[in-house]
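One chain comes next, on its own, written as structure tokens: the form predicted alone.
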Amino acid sequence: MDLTFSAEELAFRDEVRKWLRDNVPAEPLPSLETERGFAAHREWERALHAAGLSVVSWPIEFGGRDASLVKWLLFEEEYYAAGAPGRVGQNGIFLLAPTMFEHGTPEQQRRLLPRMASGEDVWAQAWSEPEAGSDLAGIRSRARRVPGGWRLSGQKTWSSRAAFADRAFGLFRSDPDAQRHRGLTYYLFPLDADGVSVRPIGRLDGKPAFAEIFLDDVFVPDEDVLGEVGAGWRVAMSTAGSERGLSLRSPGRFLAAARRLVESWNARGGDPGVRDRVVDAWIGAQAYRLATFETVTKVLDGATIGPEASLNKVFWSELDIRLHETALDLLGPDAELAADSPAAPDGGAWADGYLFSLAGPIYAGTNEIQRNVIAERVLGLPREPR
């Protein structure tokens, strides 16, 4: 692993830094979990795309810059350091797109990726079901073969931003007689199709973008099957690897939060009561950065990301909680104020960040599941009795 950046990489970083300095909104956008905020963030995605910065690591033909993974990491560090808006298109850009590059047909890539890059299509992830969250192989939603395509029926839940998204991707059981991990197929479908109903799930904070999706005999043409019919588990594991590993949670996010925490600690005279926790959070963010560069080095040398992505997921999700808990203890009761309160430090970012961090050990496969993966598939320990 070599952390000496080339002149080209440094020039790219300077370009990104300048554009963000000139274009990041002076005031935070409304929450992307609301209809108004969702629209504002979609406009931000379009601005990024116009500047050639929405999907820098993608091939040029799909709206990217053909940037290396190292450049992508530098972009992410600059993005979060600038306090730029959250990415409303992240489900598509960071989860579906890597899967589509690996398993999609050239026609699917040409048809869907440019619209994803420009913010024209925002995607929701339709995986979890009422009785199948982390146990993804237990899904019951069905796909029935018909001339020219498939009919989807069932219920998906806990779909982030599905209330306002345009399309969704999900697993369905296309062979009810096959074993749990077989007979699954990965489908792409529009959320305004006949037979699709989207029902927002009430949240404690009142933001409505979280939703469940009901499908009643929804037609999906053959060209919207991603990967081979019956091989959906393998395709889904490609998406899960991105969700748990490199793509979704780049270290830039934690570096920026740790830097703000250290600044807040210094601004309050260096409270010795939380000093060690502040230092631990900063070290954790740096360690995650170095581990990510090590992973990138392996990928550039031809390796693939396997079950070790679960190590990543457990680490960043627990780091996120510790970091935000330390900030709340340091800043006191005001840090728990919502973003619409003028007394909230950092525009309420710590309160929002803390609430979001609590979901980290649950989504992308619970940390209990990830520890099983680590034990059985990374360490080679005996399988848990099932």
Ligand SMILES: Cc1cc2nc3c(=O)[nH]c(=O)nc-3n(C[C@H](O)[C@H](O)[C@H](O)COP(=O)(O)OP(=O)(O)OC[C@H]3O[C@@H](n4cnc5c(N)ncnc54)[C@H](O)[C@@H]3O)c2cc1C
Contents of the next structure:
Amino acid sequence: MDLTFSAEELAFRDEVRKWLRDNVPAEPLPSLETERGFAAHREWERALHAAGLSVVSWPIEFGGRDASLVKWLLFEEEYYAAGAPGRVGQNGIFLLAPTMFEHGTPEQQRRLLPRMASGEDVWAQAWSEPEAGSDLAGIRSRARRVPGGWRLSGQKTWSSRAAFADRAFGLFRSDPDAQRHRGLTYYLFPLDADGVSVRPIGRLDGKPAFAEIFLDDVFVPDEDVLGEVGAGWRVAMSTAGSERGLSLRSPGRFLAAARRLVESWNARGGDPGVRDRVVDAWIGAQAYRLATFETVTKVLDGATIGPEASLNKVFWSELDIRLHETALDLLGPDAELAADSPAAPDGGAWADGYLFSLAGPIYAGTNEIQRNVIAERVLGLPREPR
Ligand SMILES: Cc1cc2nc3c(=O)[nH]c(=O)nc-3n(C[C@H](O)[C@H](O)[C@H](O)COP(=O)(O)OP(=O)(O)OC[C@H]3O[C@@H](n4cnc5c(N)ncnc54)[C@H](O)[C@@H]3O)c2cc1C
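To test you: the structure above is the form predicted alone. What is the structure of the form predicted together with this ligand?
To see the whole picture, the full complex is given below, headed by that same chain.
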């Protein structure tokens, strides 16, 4: 791994830094988990896209810059360091898009990716069901063959931002007689299609974007099947690799939070009680950065990310909680105030960030399951009795 950046990489970083300095809104946008905030964040996605910065690592023809993974990491570091708005399009950009590059037809890529890059289509992930979260292969929502396409029926749940999103990608059982992993197919569908109802689910922070999705005989044309019919599990594992591995949680996010924590610690005269925990959070963020650069180096040398993505997922999710707990202990009760309170330090970012960090060990596959993957598939330990 070589951390000496080329002149071209540094020039790119400077361009991004300057653009963000000139364009990041002075006041934080309202939460993207609310209707108003969602719309404001979509506008922000449009501005990023106009500057050629919404999807820097994608091919140019779909709205990207063809930037290397190293440049993408530098972009992310600058993005978080500048305090830029959260990415409302993240499910599409970081999860579906890599899957579409691998499994989508050229027609699907041309039709769907540019709209995703510009924020015109914001995507939701429709995988989990009431009885199938960790045990994803246990899904029951089904797809029935009809002329020209499929009819989808069933219930999906825990879908981030689905209350306001435009389209969704989901797994459905297309062959009821096939074995659990075999009879699944991956479909793309609009959330305003006939037969789709979306119902918000109350969340700990009270924001209304999290939702369940009901499908009642929803028509999906053949052109919106992603990958082969019956091969949905394989396609979904490509998405899951992105979710746990490189793209969903870039180190920039934790570096920026660790930096803010150190600044807060210094600004308060350096409370010795949390000193070691502040240092640990900083080290954790740096370690995650280095591990990610190492992974990127291997990927650029032709390696693929396998079950080791689970190590990543456990690491960032636990780091995020520790970092926020340390901040709350350092800053005292005011840090628990929500964003709309004028007394909340850093605009309520610590309270918001803490509540969200609690979900980290659950979404993208729970950490208990990730530990099973690490034990069995990375370390080669015996399978747990099932
Ligand atoms: C903030 C947030 C956002 C989310 N966004 C989305 C989204 O956009 N789209 C989507 O489809 N889903 C989403 N999810 C759902 C998420 O993927 C599931 O919650 C997760 O997969 C766990 O499934 P479950 O909730 O059904 O829990 P269960 O699978 O019922 O698990 C309950 C507990 O049992 C443990 N457990 C289960 N099986 C085993 C085992 N074999 N060994 C050891 N422990 C086990 C689990 O680890 C967990 O602690 C989101 C969840 C959260 C919290």
